[in-house]
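The data below hold one chain only, encoded as structure tokens and taken in the form predicted alone.
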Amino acid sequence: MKIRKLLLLVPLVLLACATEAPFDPLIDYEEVDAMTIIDAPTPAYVAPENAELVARGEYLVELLGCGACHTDGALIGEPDMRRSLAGSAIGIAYTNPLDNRNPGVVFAPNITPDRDTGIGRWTDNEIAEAVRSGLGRHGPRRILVMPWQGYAKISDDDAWAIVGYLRSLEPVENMVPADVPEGTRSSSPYVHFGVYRSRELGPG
């Protein structure tokens, strides 16, 4: 008898599990399709003599999918080409916001060459080695999000031929918004991505 009430049981309990919702960290979120290719602007004027050096620019800036965050919009698939590599008001979630409901946000600068907003006051030196090292224009810090990883590694004239066609670009008024600090709630929408890996599959 006590076996067959315990077997009538289990129906309920399983049953009353299934109706609970399920938690879901991802419900503040949507998902995006941001926009990984983007053609690069044109130049606003080029010198004979830096054509080449600038097509190359050119060229390695859409390869590196330089506008991919530095283009307002393109991080949720609505590029605003009239801004394009002018930076982001959309910013990027440097820690985890599924941990931390207010996440550290950076938002991708103007790279064009605007005096006030973008990198007119930078040196040639100085724009080279944030591409290739992450490194900002006032000191070590690394440029969060950054991936200059990936870029460590390209020639001098490489690096040259990016200075030289973002010199080339048409300049563009645009300041994007300050970076926010963990902890801070961003007053602008922004985006998080990361790779993961299961806590279960270390290293051994």
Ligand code: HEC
Contents of the next structure:
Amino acid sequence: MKIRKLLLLVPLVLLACATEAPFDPLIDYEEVDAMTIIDAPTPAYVAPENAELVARGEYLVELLGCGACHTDGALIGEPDMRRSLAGSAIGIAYTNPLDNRNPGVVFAPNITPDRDTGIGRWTDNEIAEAVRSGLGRHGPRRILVMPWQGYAKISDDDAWAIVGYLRSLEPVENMVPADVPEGTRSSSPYVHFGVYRSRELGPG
Ligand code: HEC
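Condition change, the form predicted alone to the form predicted in complex with ligand HEC:
Full complex below, order starting with the chain above.
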């Protein structure tokens, strides 16, 4: 009798060793209080004839929340207002982190007019296109995470106002970390927010 019981236990123990501990995303993440409201930075120089356009652009950039992603420390911690809109070293996951411990991560880049680390070399059209259609300098793929769908209907006048305002900013030199492909561990902290579909319910 004793031996029979023991024999039954052996396969159970082996099974437990063969299966990895289930991935629990709650162990890897903590909830943060996303309460930061960010003012858009004041332009460095505005030609008098552009004052109205640039003021409109500043209003739109505040309204559309560009700084919440494009400013370091705005997603978690304290925003670094000296480098407002100069990009974020805190990333945003673009694949489902509840399925994969190492999701793909992007970093909202520097959108001040710095020529090497920002959008100083982009044309007006390229900037407007990136905001309204998510097509940037990433080849044919759309910009990830940024809610360009919500910006798609921005009028031409407003798009030029945003471009005029971004160009009026002090160029800040700041390179954000490179994108992290899914499956690679990010060495920078990141947050995730997104839309996830619930799994299909099985029969019954
Ligand atoms: C929810 C976060 C978020 C918001 C809000 C947001 N962006 Fe972005 N933006 C990003 C991320 C992330 C990228 C880069 C994604 C990638 O590499 O695919 C990006 C890319 C860009 C780019 C392309 C720059 C480059 O170097 O590739 C521009 C231009 C840009 N954003 C401008 C804006 C403007 C203007 C606004 C406000 C109207 C805005 N963004 C709002 C997250 C955001």
